[in-house]
Structure formats: C-alpha cells, structure tokens
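Take a look at this single chain in structure tokens; it is the form predicted on its own.
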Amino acid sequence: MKTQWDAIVIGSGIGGLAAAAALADADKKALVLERHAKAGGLTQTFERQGFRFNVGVHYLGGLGEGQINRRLFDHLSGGRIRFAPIPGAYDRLHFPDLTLDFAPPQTALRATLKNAFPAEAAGIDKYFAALADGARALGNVFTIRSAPWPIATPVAWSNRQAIERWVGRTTWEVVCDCTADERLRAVLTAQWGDYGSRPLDGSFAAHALVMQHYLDGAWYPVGGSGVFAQELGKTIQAAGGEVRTSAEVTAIRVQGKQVAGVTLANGEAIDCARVISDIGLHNTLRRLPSSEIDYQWMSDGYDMQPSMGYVGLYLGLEGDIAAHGADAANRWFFDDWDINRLWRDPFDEPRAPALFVSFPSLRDPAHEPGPARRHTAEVVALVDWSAFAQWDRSDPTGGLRPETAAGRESYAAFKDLLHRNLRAQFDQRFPGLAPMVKMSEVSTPISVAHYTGAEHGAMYGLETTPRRFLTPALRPRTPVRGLYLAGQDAGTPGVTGAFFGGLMAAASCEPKLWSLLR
C-alpha cells in the first residue's frame, strides 16, 4: 500500500530529526531518508573493540531547567533524552604558561579571567556585555529570517544597527575592541573550535551565542549521543512517520516552482509536496533541477564556503584514568598564543598548533566500565580541507579514495601519519594515559564526507563569518515552494543550534508550530 506522506526530510541529522518530530507533535507523518545505513548524522555513534564513540557530540549548553532548550527536547522526545550536567569546569584551556578554567556561574568565570588578568577588569566586563549583545542580535536575525513579514519588518528595522556591529563584524574585531592584551585575546576566543572558523573570519555573533550558550554550564546525553536519533525517531514513528536508512536522495523533483517530491539512487520516486532538507545548502542545491533555482538564491548560496574539516583519534583505554589525568573536562591544549594558527599542511606539519581532547565516558553516568575500568577518549585537530582535497570524490582532480590501489594506498599512507602525530601529542600531553591505551583509530574530513555527505568532510555547515549570518539564502523558506532548508546552515553550528534550525523548517511548513518556539 501506497503510504501518503506529509513531509519528506532529506538527512536524519539532528536538525532533520528535530523537524520530523515537530511535524509529528502536529499529527503530520514524516518520511525521513538518511543515505547511511545509521540514523543520526554527526550525532551517531559507532564501537570498536567494544568501545563505543560519539562522533561529533561533546558537550551542550542551555540545558538547565526550565531553559527553552531543555523544555523543547523534552517535548520532542518526551522527556526520554535525559542529560547530565558535567561537573566542575567544562572547558579547560592550556596555553604555554597559563591554565584556565570555564566553570560556572558567570561570576565565578569572571572572577577567573579577572584574576589571570588584573589590569584587563573593564575590558573583561565589556567582552561579556557583548556577549549579551551578540547573542540577542544574531536570534533577531533569525527572527527575520523566519518570520511573517509583518513580524520580520519592523524587527529588521528596529536592530538593523545592532545587526551590523554584532554579526557584521569578526570576533577578533570585537575582542580587539574589549582589550590590547594579546593573551586575554587569545583566551577570550580560544574555543572557536566549537563553531568552527577562526576568530579572524567567523561572526562575533556566532561565538557570542555558542559562548553565551554555556555560561550556566554544559551537559552530556545520558547514553551518549546515539539517543538523540534512537528516541526522536520514536516520536516520529508514533505518528505514523517512518526513518528509513541506506535510502540516498539523488533528486528533488521540481514542476512550476512547485516541489513534487523525491528520487532516490535506485530509482525510486516518492511523491510528495513538502521537502525539507538537513543536508546542507550546497547539497540541496546540486540536487535541484537547474531550470528550476533561482538565481540569486543559488549565487548567493555558492558564494559562500564549508566550514572546517577535522582530524579525530578515537582512544580505547583500560584502567583508572581518573587518576592518572582524564576528568569530565574538555582540554583545549595550544602550542603558541596564535590563536588563528591553523593546521594547513599536515604533510610539512606534523604537529598539529592546538588540540581538543574530551573524555566522554567520564562524563556519561551511563557508561559501565565493566571489570577492566574500560573508558574512552576522542581528540580533535581542525585542519584544513586542501591537504585532503585529492581524495576527494566529487572533485574531478581527485577522487582517488577507493577507486585506484594507488588513491587507496595513498590515502592510508596519510592516515597513519596523521594517526602517529596525533597519538604522540597525546601521550606528551597525558603521559600517565599513554600505556592504558589498547585501541585507536583516526578519522579526516575523508571519512565525514563519506558517512554523512557533509561537504569537505565540514563539522559545522557552512563558514560562520558575517556573510553566512548576513545572506537571505539561509531562510528555512526557499524559493522553490513547498522546499525547505533545515540544521546548521538554517541555524547555527552544533547540536541545539541544528535542532533550532530543523524546528524552524518544521514551523515554517506548519505554521501552527511557531507555538513550541515562544
């Protein structure tokens, strides 16, 4: 029997799970088509040896009761994703000659910067005034972007300035504002890893809403990041819709402007006059018929750029690491106070300039360590996607991964560089870990692009400079009607800020739905 959709969603990442919840709490049935054979996106998990991984979930803000994104999760999932505050500090940053730590209330992390940098008092309070300033000017951009015209217009007027010095501008700009001394600068951006573009060329905004975001603490999905797609899939199959994997979406079917629905890679047509989609902007785009875009619309798109790729070591470890080291804190290590160095060439470079490094089974009060106190760690290098653009399929100068012996073997020659250096940063890092060690394994922006279709392997959509926040390409209404963009690139980088972006797609396809976003 033929079942009769009310929306489709391309991508099961959190953003296209939040939107096919959504449209479930209005009684609409959703079909969801991941092209892996796992749901989730860059929430999914994956085990090796027995020791399981998140692939891109390590911490998340704004979860404390009674806050919209604890109440909205909630809702969609009813109340079956549980989360864990992490105790104590929830990022420490090591430079050569200083640590700090970024623990909760704000007051106690104003106290903390004020006592590494006594003279800087005014420029400090300045910097967290406009925290709040950026934040509330980058929700009224998305504001204006999803809301009815008679809402949007007056607000697009009335912060049009705002606007401009708070999202317009870098974060190094601002920083540059708040203080001259070059270390407070450097550790006032030293997180950009979280939402992914140096503080030289990503929007004061962006770094303002993603730090804001933790300024009351930072929690862990209780089970890992896996619940996230295990448990809003319920929702959305209570409700007659379905999340359907190794099902790749080749075409979005257009006829007069109008979506008719989908085509996918074994030929199969699904009719449907709703589309939402959480695979990106560019890849929306490429599966579009080109008689179809707008111009402009498709210009503006793709003038813009992915975001950063990344290196990750997944690390198996036996013993107590408590003890030797490891605690539930995310450790941003650097090796010099440049912060907007980047790891370009891997090639010529073998040590990678800053290091993200988590331990997540510390901070999970469902994992079992079992007998052998089995526990894991992931590491983290941004990088930059030209030193693995040969390998790259849709490139015609590349794709040498798997197609010749000679990409395969070139490409696992790199890799187990890339594994050695990193593995041997960490053990300088944490040298009392280093023997409890009994599995690794490396992953590059190779093995993003491939599992889940993010272009140049990017961890956060596209560029979070002023222009992305900035360009009317990004509304969750398109021009082709009835099609609609969801997660990061209608959001904002990481896990809540593609779950808001999916809740605006679902809302603005079900209008009745702005009510779960007030």
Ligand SMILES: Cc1cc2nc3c(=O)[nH]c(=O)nc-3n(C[C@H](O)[C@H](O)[C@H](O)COP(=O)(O)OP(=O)(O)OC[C@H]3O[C@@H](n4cnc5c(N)ncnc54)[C@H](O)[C@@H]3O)c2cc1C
Contents of the next structure:
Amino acid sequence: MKTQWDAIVIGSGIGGLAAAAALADADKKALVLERHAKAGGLTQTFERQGFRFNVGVHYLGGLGEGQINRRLFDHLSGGRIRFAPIPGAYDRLHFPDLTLDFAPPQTALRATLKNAFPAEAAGIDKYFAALADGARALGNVFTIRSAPWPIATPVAWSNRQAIERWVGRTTWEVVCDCTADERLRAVLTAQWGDYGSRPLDGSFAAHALVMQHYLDGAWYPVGGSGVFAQELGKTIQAAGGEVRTSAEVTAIRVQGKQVAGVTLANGEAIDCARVISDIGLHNTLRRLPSSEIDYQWMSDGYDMQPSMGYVGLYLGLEGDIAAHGADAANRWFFDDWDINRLWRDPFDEPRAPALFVSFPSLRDPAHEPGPARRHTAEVVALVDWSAFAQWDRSDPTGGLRPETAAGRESYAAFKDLLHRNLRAQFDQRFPGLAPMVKMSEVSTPISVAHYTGAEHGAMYGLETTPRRFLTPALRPRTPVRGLYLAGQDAGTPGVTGAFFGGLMAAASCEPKLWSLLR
Ligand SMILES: Cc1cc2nc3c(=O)[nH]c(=O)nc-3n(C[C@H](O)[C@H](O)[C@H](O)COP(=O)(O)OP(=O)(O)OC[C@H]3O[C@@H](n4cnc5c(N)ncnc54)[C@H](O)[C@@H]3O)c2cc1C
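Having seen the form predicted on its own, could you now give me the structure of the form predicted in complex with this ligand?
Starting with the chain above, the whole complex follows.
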C-alpha cells in the first residue's frame, strides 16, 4: 500500500512519541494523531494563573550517564532533553511514628533501613536481592514478548522458573517472604503509588523494576515534562513526520486481517499499512471492527481491569516555600501502617489514607520564581474508581453524566468537597505553606478520562497484576498484521516504561531498530 506516511501513530503520549521518533531515526515518516488540543498525553503540562503544572511526571529513574534510558533519550532528542538530578532524597516516607529518606546510593538506603529495623538486616538484604531478580525477570518477559523468535525462545525456556517466581507472585507475597515485621513490610512496599497496584494485588516484578530504577537516584526533566513532546516532536518533523493535535481516531480500519488505516472523528480516512497504537489495549480493541478481532486476544485483553485512578490537587504558592517545609524530595504521608488500605469512598471518608506531595519547581533548574517567589505543589491521592462511576461518560447506562444539568451540579459539588478535604489534609501536613497558597485546583479520574481518554481515568493503563505481565495479549505485535501496541500497556507504568513500550513497537515494525535497544 503506497501512502504518504510510513506509519500512523495513535496518541502522542511518551509511548507514541518514542515510537515515532525511533521511526524517524530509521528515516521513516510517522504521522502522530492526538485527540487532545495539546500533545504529550500524561507528559503534557498545563498553566493556571501563570503557574505551570505537570500532569504525570514527578521524577524519573535510570538516567545516570551511560544508562540505557539516558542514552536513548539523548539519541532520539539529539541531546535536547536535559535531566537534572534530584539532590539528596528522592522520596521521604512519613509513617505515624517514623520518617525515612530514600536517597542514593543503594548502600546508603540499605543502611537507612537497617538502622530503622536493626533486627531485620538479613530480611532487608534478601529484599534487595529479590529486587534485582524481579527486575531482571520482567526484562526477560519483554524480550520474550517482543524480540524476534530466535532470541525470544531460548530466553523464555531458560527463564520460565524465574518468571513464575518473580512476575507471577504479588509484591506482598515476596515481601512477606523477606520479613515478618509488619512495619518493615509497609516501608518496603509504600511507594506502590508509583505503579498503581496495591502490594496485595500487584506483580512483584513491576514493583522491583520501578523501585530498582530509582536506586541510583532520580531526575527531573529540565523545563518540565512538556519538553518531551516539544523535543521528540522536532525529531519526528525533521524526518518528514508530523504530530497532529485535535485529531481523534474513531476507527482502525482492517482489510483481510491486515491493518489498512484509520478514520478520524471528522470523517477523514487516512490509509496506512502500519499503525502503532499508544492509546492502551482496551481503547485499541474498541476501535477495531469486531469481526476482525482475534477472540483469544480480545478475551485476554478484557480480562484485565484498568489500574487505579487518582485525585490530583494543584497548588500555586508565593513565598519562600523552602523555608517553610518544602524541599525537592517527594513526600509520602500515611495515616496508619495498613499499606494495603485503599481510598474507596471519598464521600464518606474525607481523608485520603495516603497522600503524595511534590514541589516540582524546587527541582527544576530552569524554574524562575520571579520577585513574588512563585512555586508549585502537586498532590496525588490514589482512589477507587467506583466513587466516580456515576459520572462516567463512556458508560451508556451511566446515570448522572456531567453533561446534564443534574450531573453537572452533583459533580461540581463532589469536586468541591474533594477540594476542601484535600486542601485541609495538605494544610495540616504543611502548616507553614498554607498561607502561601494563591491558587488551588483539583482533578478527578473524570478529568483524566476527559483529557486523555484513559478508561476509568486510570493512572497507569491496565492493572499491574501478575496476569497483566504474563498475558500474551500485550505483545507489541498484535494479531492484526501491521498493528502494533506501544506505551505503558505494552511496557510498564511510568515514563521510561511507556517510552520503552514505544520503542518495542517501533522495532517490531522496523526490525533494524532492534539495534537501538540492544
Ligand atoms: C498523576 C501521575 C503522576 C505520575 N508520575 C510519574 C512519575 O513521577 N514518573 C514516571 O515515570 N511516571 C509517572 N506517571 C506515569 C506516566 O505519566 C505514564 O506511565 C506515561 O506517561 C504513559 O504514557 P503513554 O504514552 O503510555 O500514555 P498517555 O500519556 O496516556 O498517552 C496516550 C495519548 O493518547 C491520546 N489518545 C487517546 N485516545 C485517542 C484517540 N482515540 N485518538 C487519538 N489520540 C488518543 C491521549 O489523549 C494521550 O495523549 C504518572 C502518572 C500520573 C497520572
């Protein structure tokens, strides 16, 4: 099929941008189609009253000089995306009677943990060894899913037991194997908000991969997360590609088991024999003609649920925030030691059991506070979707849609309640900062669903459970010829995970790109 484009990429999240930029590296012209008016997906930024906020980026791992993530970002952006190391601790955990810093190097973190739990030194060493094994096992899962079969088959054969052991077990099972101390179990699994499945449900390997990639420290993109779309977009355009916004794909066309192109919401049809989808597995399945979907693929795909949603609080502050309690570390506040507790019903339960707070302006060397000393705080509380389901636009049986007058009123009232409650929780944790807040806004899973199309406003695509990583449904190469899956569903949650998801899709489509990933 001869068309203007070598590939169409649906969605301009980091996964779609990575795929298109990698194709550009192979001199291929990709057309990226984005439904929103702004490119970047969860890496986009937005402004309110002159304060700029990131949507889905607080810190990134594995970006030390010479590490593969760094090498690939440098290569695909021509070195234009710069990363600033977060000085000191990247995470600070606050439990009711214990505060702990997670700071590099790994030996220092081990010492911090052993200092807090002197009787558990052996269990802590066992846990760190499990992190390395778990991360390696998940890396092998991706090789098996995506590499050409002469490479994938021996890897699958020689690693089947390790995969069962680390990918097939939950974080809680593995951590309980390492220690019987309930408080240490909570500390070791506390950052599950980084990948969106409670320790009781999530695959240990996902926990291991994400935790492991921060062990050498964390970084922040200089200028904010908007630089990803800006700079990778230049790479895509330099090869003759394009990033087109306000271009929603409503259908992926298929002819005789081969992808034929896409149709946009405005009715425009664009032909292309290669389509890379960065919009998640479920959204991809919904855009395919049902007669062309492989039954096993569909049932495996719909067998998985979306990951957790979240309520976000965005604060614009004026003043010397560093002198009043803020610093560059992410702060994780827990009301108790029950780390598996989920915020199920914010109607009846005003306090989120766990609160994540970061101050991005303090870690960005490009941030100019100006004479008013302007800064931002981003607050995240993970929440169960069910409390928001009544306003779900995509549910045909849904009751109170925000579009109807009654729906608008009740949704606005609920948002207002959430806003007041989260502000009160923030003010209680940071009393010195409370008077400096000049602007405050809240987002819900409904906002995320609206802006990114994410099912249930999910933070990280599909659930990060063992079945997600063991299913064959999430291979970059789908059962439809010419159709590939990119982004976090094909990779792992997180910017670098979704970036790799995009690269695996591009390499499956253009095999010479495998050399980039070697
Ligand atoms: C609050 C929050 C904090 C986070 N913090 C971090 C962090 O600190 N570090 C980290 O590494 N990760 C973090 N993440 C996770 C990270 O942002 C994501 O894993 C990653 O950005 C996902 O990229 P993606 O390309 O897979 O998907 P997305 O970014 O969701 O991109 C999908 C794109 O597809 C578009 N789209 C959807 N449907 C269509 C359609 N029909 N037609 C055209 N376009 C369509 C969407 O609008 C969107 O732009 C965070 C996420 C959230 C929500």
